[in-house]
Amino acid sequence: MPDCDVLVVGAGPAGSIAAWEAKRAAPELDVVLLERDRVVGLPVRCAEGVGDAGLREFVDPDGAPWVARRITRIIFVAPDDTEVPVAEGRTVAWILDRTRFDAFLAAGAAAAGVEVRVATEAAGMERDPDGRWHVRVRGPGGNEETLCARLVIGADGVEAMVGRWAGLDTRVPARDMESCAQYVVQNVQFDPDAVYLQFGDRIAPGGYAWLFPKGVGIANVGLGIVALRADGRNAREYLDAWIARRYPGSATVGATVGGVIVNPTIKQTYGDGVLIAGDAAHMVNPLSGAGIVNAMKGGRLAGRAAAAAIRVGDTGARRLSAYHQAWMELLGDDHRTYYRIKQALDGLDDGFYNALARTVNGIPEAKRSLRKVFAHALVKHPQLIPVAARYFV
């Protein structure tokens, strides 16, 4: 039976990087990493935004291969189709291209001494009485083997099957599952500087529009909703009738379909040689639904936990809960905030965002930050104060 220290399942940013981390920290350890998919990347599942201080934690952006654009302004859009530029001034984020990107982060995992394997999924796993795990993988063409693990990280998305085999609660309340359509549009016209936010319970109910430029005339126009707040119609046909109203006489090359978790953190996120990354312990921002950045700082800190646990021989969940103590004090506290400020959000109408939208576009744009934003709201919209006093309760 084949053994490893450190078997990782999913080469998206947080197992990349997780086996990138593990291998680093203890060179001397075994580390697998599988990708079920024949070509690491592919198929892309998101809109590919990411914040610009967040990447620089890992990666250079600066002129690489893997990025599509380079974003210094945010423009929100209320539901009546007002604009409400906002000007940083500097770079707040970046499109990525993530086939390359994906590819990139396995490649360094792979260069660091991190044994990869792709058209490889897990397809389930049992722990022995010495405390490994026997992980049963199909390879290319269905052949099966089982990898003995001493400690197994589950990156494997929103899926969560590593979590599940192992006995933790991944489950995902209906209310906090997003519905996602995206389509790669050809034809628009927009800021390429500028990604696009248009919020409207008749746009995106319980969710939000977003165009993502990936260059000159060509971008991610996509969208996600909560099931339980639409009219009936899926998210595909609610893209399908935004972009004919906002971008009309536009082509469609390419569209993606997905679900997005937008639920704090799981509560545990860890076992007896199990831990888990990325949006398969819900490390997602409830409010924006952004993950990249998080599934690599999740990832992070799992493949530091995993190699210092088998250093000193010990993978028991008592050991590992600390991998779940520094997510929480990193981000997941956060996140928790995040999502009560969501949930008192999903109360405010429309009609409120309308208003909101006029009140900010009077400050002059070259003063416009999020912050600015925010502070003007509450003095001009009292109804947003019950919203700020839940963010710092």
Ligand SMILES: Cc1cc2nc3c(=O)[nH]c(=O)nc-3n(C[C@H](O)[C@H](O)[C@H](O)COP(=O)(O)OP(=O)(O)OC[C@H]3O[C@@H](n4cnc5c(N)ncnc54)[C@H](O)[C@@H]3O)c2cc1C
Given for the second form:
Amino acid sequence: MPDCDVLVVGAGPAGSIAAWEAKRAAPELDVVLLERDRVVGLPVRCAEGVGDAGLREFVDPDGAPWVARRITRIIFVAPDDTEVPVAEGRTVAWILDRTRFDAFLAAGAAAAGVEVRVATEAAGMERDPDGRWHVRVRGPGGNEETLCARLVIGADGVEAMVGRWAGLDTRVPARDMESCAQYVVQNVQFDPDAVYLQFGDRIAPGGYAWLFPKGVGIANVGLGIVALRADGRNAREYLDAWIARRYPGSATVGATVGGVIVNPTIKQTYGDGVLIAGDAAHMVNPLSGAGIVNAMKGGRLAGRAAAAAIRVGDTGARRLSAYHQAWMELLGDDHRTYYRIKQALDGLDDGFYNALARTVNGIPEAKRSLRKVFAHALVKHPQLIPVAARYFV
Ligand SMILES: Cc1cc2nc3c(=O)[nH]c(=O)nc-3n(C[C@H](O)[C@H](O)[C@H](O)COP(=O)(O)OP(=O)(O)OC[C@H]3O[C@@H](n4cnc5c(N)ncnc54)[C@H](O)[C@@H]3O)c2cc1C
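Show the form predicted in complex with the named molecule, please, the one above being the form predicted alone.
Entire complex below, previous chain first.
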């Protein structure tokens, strides 16, 4: 039976970084990365936006071929279409080309010595009495084989199975699952240096709508909704209505749908010989729905924890629990706070956001930073003070 030290399931950002880090931390280990799709990075089910600081922890985006656009402004749009531009006077974010970006990360792992297998799906796994995982995999053409691994990292995204196979609780309450729809839209007028985020119960109940530029006149345009709060329409129907109203005359191509888990990190991201990272472990920021950099940060911790555990010959759950602790200290505890803020904001109606937009527009644009917007909002809208007091203090 083919043998490896670390088997990583899923070559998204979490999996590629996990495999890369494991190999970097312990070059003597055999690390295998499985991806069920025929190529890494396709299909794209993502708006492709990432914050500047988080991305730079891993890679340099300046001039990189996997970058589509540099972003210097955020334009919040109230339910009544009042626009609130916020410029931080620096690069705030990037719009990636995820096909190239994900492929770049997997290629980096491969160059470090990771064996990357595409068109290969993990189909189930069992642990033997010696503590090794026997993972059934289906390769190109449907060929089946079993891979034996000392440690498995589940980085298999929203529809994750590795965690379940290992007996971990990865369930998502329906209220915390956003259904998203997105098109690539052309022939639209917008500021190509800005991302647009629009809120509103009639626009995107439980979520928000976005326009993320990929170039001049071309953008990812989509939205996420919580089905439990919707009026019977699905995400695609909400999106069609929004585009027809806000961007009439635009041309839409490349329709995609997908789920975003806006639930805090699962209670246990580890088990005997197993670690879970990225969307599979609910490492998405529950307030913004951003998951790319979070997945990379989770993957980095998982790769390092795997390498260290194998080196000392102890892949038991007790030792691997340090991975969970490290993640909670890094971001997991913050995500719990963001989740509670999201719940509190969910209770505020469209009228509140319309009033907030007008208040914030009272701050001169040159002085409008996210921090100032929030401070100003607290002063002018005392309804927010309990939210801030409960969740920030
Ligand atoms: C519409 C939409 C818009 C989004 N926009 C943004 C955004 O703008 N910014 C942002 O930060 N986040 C965004 N996200 C979230 C972001 O896409 C995810 O958080 C991120 O991709 C998570 O990375 P990951 O590596 O955990 O999982 P994924 O990127 O989903 O990668 C998991 C990989 O595992 C593979 N896989 C699954 N099962 C198996 C198996 N059994 N065997 C082998 N391979 C398997 C999959 O094919 C996939 O390639 C968006 C999500 C959606 C749906």
